[in-house]
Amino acid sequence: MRPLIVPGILSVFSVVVIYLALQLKLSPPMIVGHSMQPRSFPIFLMVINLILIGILAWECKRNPPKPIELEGITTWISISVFAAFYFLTTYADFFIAIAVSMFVLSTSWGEKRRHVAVLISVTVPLTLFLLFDEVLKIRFPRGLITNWYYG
């Protein structure tokens, strides 16, 4: 049952995607003319999709898959590092957010010396805005920083 798992949630996927498909508006004859409907092309692919998601679940059937191990800890907290990234940037600002995550990064992936994490996490964020701020004139969202920067 387990080599089955990915073509499941693959054939899942694929039909909830002509499922949004089929809600799509239909156009005009006059406007469409001897085209497709824009409909038309998505379903295209996801019943293609499904073929060789029937052609995976035969492989997988015949071959089995290694199994695969679970992710380390690293991994889940470099994941849950962008959800906080997400809240940090929505509700503080987007450059204590990337400051933050790149400590928690660091920290997380095994630098010991804080001063080198913290060091790495303040002056790069800040040499990056400043390259793209004042070089390349590219602003960025207002927050905590930028608001006191920007004025």
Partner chain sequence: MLEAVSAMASVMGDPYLLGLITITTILGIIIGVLPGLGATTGAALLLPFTLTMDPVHAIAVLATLYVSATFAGSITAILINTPGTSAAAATTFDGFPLAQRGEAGRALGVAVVASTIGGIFSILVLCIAAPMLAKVAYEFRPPEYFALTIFGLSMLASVGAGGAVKNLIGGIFGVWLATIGAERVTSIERFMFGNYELYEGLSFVPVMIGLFAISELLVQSKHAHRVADMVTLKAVKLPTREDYKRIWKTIARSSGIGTFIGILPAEGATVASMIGYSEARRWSKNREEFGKGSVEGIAGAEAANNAATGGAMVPTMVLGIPGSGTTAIILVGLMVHGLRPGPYLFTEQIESVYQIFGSMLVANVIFLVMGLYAAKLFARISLIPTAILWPIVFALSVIGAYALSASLLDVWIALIFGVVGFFARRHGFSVAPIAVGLILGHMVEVNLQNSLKMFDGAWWMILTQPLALLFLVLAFLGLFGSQIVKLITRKGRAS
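So that was the form predicted together with the partner chain. Now I'd like the form predicted alone, please.
Only a single chain is listed, so you will not see partners or other molecules.
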């Protein structure tokens, strides 16, 4: 019974999301045209999620998982970085948060070459910013770097 706790919690979550999505009002055909209604996509995702949960439950029943050993310091560093990411995003800038998080995570997960960690933590946010801002024309929320860039 214990291996089915996680699939059970995930199933409840999926059903709640489907229920909430069904509460959304239908958009008029003039706005939506021949595309999906706003509530269709979350329902579609949660149905796929329920199918995958069924497969997970079946696998857990067939091959019960072994007990998990307690994780080391790397897990706690990762959890701390994810918490710090929120505060950096809220009070500094989204791109500073990405760069700092990527650097700390890559070094705590075992990357010994500092120049590689720095290169990745600078290149990825810069590429994301240029892709969304220049190619997709999506502006990011204001922060330290985005205020400087947007003027």
